[in-house]
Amino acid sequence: MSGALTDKIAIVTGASRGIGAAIATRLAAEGATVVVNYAGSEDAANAVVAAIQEAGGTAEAFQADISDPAQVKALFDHVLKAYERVDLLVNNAGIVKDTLILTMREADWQRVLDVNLSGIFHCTKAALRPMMRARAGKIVNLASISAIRGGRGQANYAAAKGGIVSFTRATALEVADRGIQVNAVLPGFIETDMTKVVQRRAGDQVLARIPAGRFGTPDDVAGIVAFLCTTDSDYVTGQAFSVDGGMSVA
């Protein structure tokens, strides 16, 4: 462990697998106590916690659907009661329900926005209260290059991720004078359970659009998130960082 985040209390939403699990693991390796949030994958979340603990870190799992304000309140009430503060919030939880606009159900449009965008609002609002009292804090929002580069069948997902970038900038302006930094990270094509179907169907075509010549890994994303959670990023706020092997500029 490097100790860059020693004594920090971190909440990572959607951290039972993929990018969220990698972020939780990395923050714990840097010394943070990590609350591994999950919606339904209890066994996977507990496995992440166990792996962190086996490596000498500190973590616990907590179930909450972040699209539900009442469950978000329960999450933050628990953390504040147990640890008395929240230093770091990584809004990672997200879902996909891809289909073309003409066949997209209103329920699928709304569910993606509820989780991917409104969930960030609920969690950020809850985190800002203790952070503003402390006059310190870091919030990192996981968006996607879909926010700046469209994809067929992803109108709901792209709309939510684009909203995250704008939300990040607006929030950063509101809290910068309170010592709180808010930034966004935009992953490209990262090898996770969420992208397996696309990789099987069109992996060669996607790879051809990535100048780096490889797909990303969850650890590629976790690295920059960890940086944005340290004091090295104290003068960085309201920014959107693409982690995509150059895909967004190709």
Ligand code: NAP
The other form holds:
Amino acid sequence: MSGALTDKIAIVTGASRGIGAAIATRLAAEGATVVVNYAGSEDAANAVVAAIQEAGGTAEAFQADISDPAQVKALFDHVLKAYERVDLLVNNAGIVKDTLILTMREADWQRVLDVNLSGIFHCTKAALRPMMRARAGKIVNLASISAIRGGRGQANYAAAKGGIVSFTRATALEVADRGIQVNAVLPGFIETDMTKVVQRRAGDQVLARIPAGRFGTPDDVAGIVAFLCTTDSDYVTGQAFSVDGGMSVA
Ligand code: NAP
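What I would like now is the form predicted in complex with the ligand, since the data block earlier showed the form predicted alone; can you produce it?
After this comes the whole thing, all chains and molecules, with the earlier chain placed first.
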């Protein structure tokens, strides 16, 4: 697929680490100019940008907490000023604050909803104006297997991720006739910082539930996200794609 995204301007939220970094790297390898958004990991984001540039791609890092509408506005103002358009938005940034619901603090509930769900609303709204003017655009939202399978200690995360799938469908309908596609990707258990603790504590039990017999890698997710950013997926919208080694159908 090399070169499939030449001349495209892409924003990937939460691209300093893990799945977002793999997506940013992949989109850049396909020719896109990538804005690597991050919250706090400036060095990691700069390292992703440097690796992309060393490989011959184009990228820059931009700090913004996507749960804050003012910071999201600053991100999009910057991108529109620098590049005059946004072709691709990958809403990847996400956090976990896992705990059983009886011990879940209001703040744990609210922060996960603010980042994982409201953040996608803020970024999508900001991206849709220029995309509607261009009558073209692709938005890919990172949900999770937690959207469709229960997970103990994940009521806040599951609610946000389930919300993302519903948000994806509703948004896709509103903009389908403007040449914009909106889809969701639902990763299973992918080896990143987010899953490190669970892997250490209960890795064998998780692995036993994965028919493919291995944990996923960030690149496993980046491949389908890249497809959903190319014209090969122009007739695909409002869909939710599981990338989980068969975990959700076991
Ligand atoms: P990760 O390794 O923990 O990385 C999270 C990324 O999100 C980092 O780049 C982080 O930036 C960024 N971020 C966090 N809060 C942010 C905020 N308020 N504003 C902007 N950026 C923010 O996570 P991951 O495993 O790659 O997960 C990426 C996405 O896939 C998430 O939406 C996650 O829910 C989803 N997912 C992951 C798995 C899995 O097994 N790993 C499974 C299903 C779904 P900083 O580095 O600056 O903190």
